[in-house]
Amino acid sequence: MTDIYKLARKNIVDMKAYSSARSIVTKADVFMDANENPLEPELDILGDTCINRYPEPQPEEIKKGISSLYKTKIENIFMGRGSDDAIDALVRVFCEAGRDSIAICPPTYGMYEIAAQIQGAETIKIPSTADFDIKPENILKNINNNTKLVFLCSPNNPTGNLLNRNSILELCKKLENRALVIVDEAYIEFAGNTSSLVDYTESNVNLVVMRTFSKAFSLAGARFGVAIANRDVVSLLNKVRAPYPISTPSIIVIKKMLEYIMSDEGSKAVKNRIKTIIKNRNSLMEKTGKLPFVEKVFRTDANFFVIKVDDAKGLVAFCREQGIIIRDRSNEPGLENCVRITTGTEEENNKLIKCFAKWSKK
């Protein structure tokens, strides 16, 4: 047991975690346990797929999976809907109600501040540099005592940058002992050949990864994510999960992508189709930057870019009535008329810049 036993709230540490039919066996030749409706719907929904029992609620096989892929330890290893079950369960396992406070750096993702609000813990946002990186003593600054959690987006959503490594790691060693440091890399595959943090993971007990299967797998409709931690904060994690977080239509999808993409065909199909965006991204930049009323084009290592215009409210209100939906990022700071792109196929491209001239000429 580690000293993150003691960050956590104790009646979590204390509590006793629900346990389901299916997290006490998997395996069987009858199942008489868990109260479910013995016949199979009649519609024929998932063909062979037994849709009417419980499936395991952290799988075993998708575990070693994803252990494969990431390259990490099966213990090591959390799971639920997308990323968001993750940032959910650290806020409800690390901040006591009205007491504990999680630390963000403006811009990035809203989903942080809303767990907050929603465990009643504070949010404490100390400004990003003005290239949208952090200074760790900025943040240490800033936080206290109570500061549980630093939810950190490496590259960020929605600027599109990298924070910066050795800054990340820097904070975490700093904060050893004090607090968790979460960095969300839901798009890290699109930043060329920079790798992940996963593998400090082992030398820094405070230091949780997430990762996503939504956005270079192509599976946001799945709704499957990871996060990578010391074990003892996956045991708490899964003290707070739901029953039966991954659903078996998920299960199946999950198994499938996994055993695609770690096979040949699939590792080389998969960085194919990543470069295929970066390429068409790069190019959408570069044919967006010319336009008269485009102020600037942020650089970018993700799948997605943001541009400064001269009226943003106008000009996204101007696409969605030609069909086509980009976001006014304008409410964050440091992004005053600034929207964000994510990129499409070439002809959605050009559709986006044909909507752009046709607002250029208005």
Ligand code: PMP
Second form
Amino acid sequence: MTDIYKLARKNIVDMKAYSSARSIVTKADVFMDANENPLEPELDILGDTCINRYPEPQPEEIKKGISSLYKTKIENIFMGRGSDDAIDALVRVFCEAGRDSIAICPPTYGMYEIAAQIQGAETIKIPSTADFDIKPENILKNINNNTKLVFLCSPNNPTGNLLNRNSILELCKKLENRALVIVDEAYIEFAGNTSSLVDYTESNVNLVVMRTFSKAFSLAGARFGVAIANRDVVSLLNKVRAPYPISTPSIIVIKKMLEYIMSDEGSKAVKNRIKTIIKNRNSLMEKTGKLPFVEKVFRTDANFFVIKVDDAKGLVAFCREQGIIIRDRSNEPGLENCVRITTGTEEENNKLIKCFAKWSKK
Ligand code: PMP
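Switching conditions: you have the form predicted on its own, so give me the form predicted together with the named molecule.
Below is the whole assembly, all chains and molecules, this chain first.
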């Protein structure tokens, strides 16, 4: 047993996980144990898929695929409806309401704090450095014995930059037996292959890496993401998840995508698409940077970027009138009058530039 169990909420450690029908038996001739409808729906929606039956709670075949894709052991994988599910499960396992806290380094992804609020846990905010990186000593100085989770996002949303990996690993070492360090790598594929910290989850018991199929793999609608962590963390996360989190249609989509990504053709195609998005992003950044109302274009390692303008609110409202939605991030610390732009298709990017040009002439 690792010290992970000492960090987790006692009632979660002590409770027995719900034993759903398909967590006990997954293969048989006749299933009469789960109160399902034995008939396929009258309307043939998905062909031969047994949509009338509950799916496997954590489908083995997908786990195997994930294990080859991310080069990690099967026992280290937790799967959910997007990485948002993993964030929620982590906070529920480790933070006792009214006592424990999480730490975040704003500006960063908003769901960490929301998950903590839902759980009744405090959020300790340790602002990132001027270039949106982390300083381990700052984090260590500001957290306390009841801080169970430190959420880091690399590349960070909304700023787009990768965090310094040595700082993250230093933090992991210093927090060993004290807290988990969660690295949200939702956008990591856009930052190059060698940037992920998945490999380090083996040697750092308190490191959790989250990955998602929503971004580089174009499957936001399928809702699928994973947490890669020590087996004890995975086993605790499995106690709080929904009995059947991943729907049968999603399983079909994810299986197909995994097969494709693992093939020579598919892996090349995905890489090429990422290259195209980065090329288009760079071109959009360059064009945006030339506009008179743009004060700064921030460097990024993701499929989006932030610009500082003279009137963020006005610009976002104007774009909206023209049918284009970009995100005002002005309320985030260090991002006054800043707007986040997600790279679109070439055509969409051109529309945005035209709209920006109109705004400059106003
Ligand atoms: N992490 C970050 C940093 C994100 O920006 C998002 C979505 N915007 C998520 C996690 C959630 O992604 P999903 O649940 O689709 O995997």
